[in-house]
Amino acid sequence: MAKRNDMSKLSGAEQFEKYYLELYSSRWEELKKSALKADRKIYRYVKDLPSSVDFDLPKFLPEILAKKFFADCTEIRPQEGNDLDFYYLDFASVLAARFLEARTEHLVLDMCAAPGGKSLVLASDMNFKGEIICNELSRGRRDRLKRVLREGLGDLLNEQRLDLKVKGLDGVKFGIKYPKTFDRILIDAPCSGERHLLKRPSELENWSKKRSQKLSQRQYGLLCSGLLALRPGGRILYSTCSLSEIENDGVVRKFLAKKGEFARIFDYEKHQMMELIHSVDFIERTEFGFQILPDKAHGMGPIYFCLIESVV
């Protein structure tokens, strides 16, 4: 009881500091400092790069792997070309979405799709063919999602090579409405977004651990819905931009404890992108997945991602 009273006397910012200092220990100060800086490695995700535009592959990757997995990412602002051919996206987000391995033959769901950057990655991985459902509950965010998809995909939608639908459902309803339907599901779940909180002191004052715990309940519900909506042998990429273990491995741990009869962590060593992960030092393994944090990842992230497959 005394401990609870002590916490109640702290401001939101003080509670935040206490929680993450305990979680990250001596690493926290450098992590916080990196998160407070301007995002250093924001990449342009390229739909159809004009041949006249020169660009650099990500320099912090081995060149052969940059060409193999991220030839559509550029490190510098092109001097020519229509700005609508490009989309600003943290490289860590590209990597996470690409880890799902969406392909032309898959029926794909992006359950929490706004603002749309990861949807563009999925569309590219599908060679701009096939079928994607991009879902967003919030009307305002859904309007932005539609604009990003329209500007980012343009004529590809008019040519009907890519069947892309935008829906506004609550993600937890997909499992009931579309049981055993999708081959690939991306759940980029609503989360604490600590990097943004750190830059907004007024919002930070409202922080409490209960907020993270409440979000984790929502995240767990989305993950359970995704499992119900997944075809046998299908895959879910669960991701957040949170630093909180409660919202990352904690959600997956609870999910596996309750749904482990029907789902399991993908055997990562069978994944083609492990060639990349083994070649760099800024992609960190966690209990169930991977984390990219700005203090070790050239200012990128934070992002957590975990690949789950249904048990056939």
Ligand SMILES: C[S@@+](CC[C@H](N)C(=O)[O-])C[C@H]1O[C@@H](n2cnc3c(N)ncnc32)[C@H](O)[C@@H]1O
Contents of the next structure:
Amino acid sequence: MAKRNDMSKLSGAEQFEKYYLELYSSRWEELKKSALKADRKIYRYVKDLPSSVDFDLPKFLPEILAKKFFADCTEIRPQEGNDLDFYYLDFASVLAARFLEARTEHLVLDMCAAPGGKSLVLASDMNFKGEIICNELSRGRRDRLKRVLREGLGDLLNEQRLDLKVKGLDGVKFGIKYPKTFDRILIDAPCSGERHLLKRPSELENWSKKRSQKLSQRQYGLLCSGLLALRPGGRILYSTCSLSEIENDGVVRKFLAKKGEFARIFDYEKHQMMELIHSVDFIERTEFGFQILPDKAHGMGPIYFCLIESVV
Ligand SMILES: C[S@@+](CC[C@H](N)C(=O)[O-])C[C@H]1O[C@@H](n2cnc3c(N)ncnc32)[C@H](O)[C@@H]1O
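Alternate state requested, the form predicted together with this ligand (shown: the form predicted on its own):
Below is the whole assembly, all chains and molecules, this chain first.
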């Protein structure tokens, strides 16, 4: 008689626990605890900041580097009654999107853009000038994306310094529809989102390793599409908010094995933000990229990111 697979006897929550305990071993309990705490958000201001506003730079960074890379991020809440526009975003997300180094002269694609926090970071990095396509497959989430972009960028869009278009394509179609088009592509892929799952035990019951593997196939498809849509010399930032190795380095490993002729990992030591990464202990190097996890990163994250460039 065939041997029964042990995992099949476990509930979704038990399978989840087993998989992540094996992956993170003694770190898992602390990681879980920190992920269950309220998200640590940082407030990001996207328009020009008046000097009259009291403004605290992120305290967990050396001041000089906080000023250099994150002068538009603050830890304080806007004063009651003032009408400044803040967008609430985890600092780890700002850092990951900023790592793409989108600039005015680039044609930029944000392939999985809703609700839009990272699109705002990209627009800011482009100095609110140039061309960006923000894409989102889900109609409901696309409506939210449009609202976030309108509220976050309003006047700047009216001034038409920034040519921003919202599209509703399946990300896997970009490679065929727009071959060799974009200089910078952000693929912030749909993922397991364990921080969200941990807070909702009923959803945790639906977890299985197979689901994570299925998601990794979608993520791989998006990455391949991104590669086809990339101009020679362009860069892709692949990111997820997953804790699962399968969806992070696992996707990149498969991508490099199959497409390594056309793409490679960016030489990180040449990246200007390495100065910052080397100066803090909460951004962890993984096989192909970086991870920011809440137990070591003052409650921020989780986020995984990896920078890929085309081989010209
Ligand atoms: C992790 S979220 C993106 C978060 C966003 N980048 C931000 O910073 O606000 C992933 C998004 O991808 C969308 N999505 C899922 N499958 C997609 C596909 N095949 N093509 C495009 N978008 C997709 C989801 O609806 C979801 O809104």
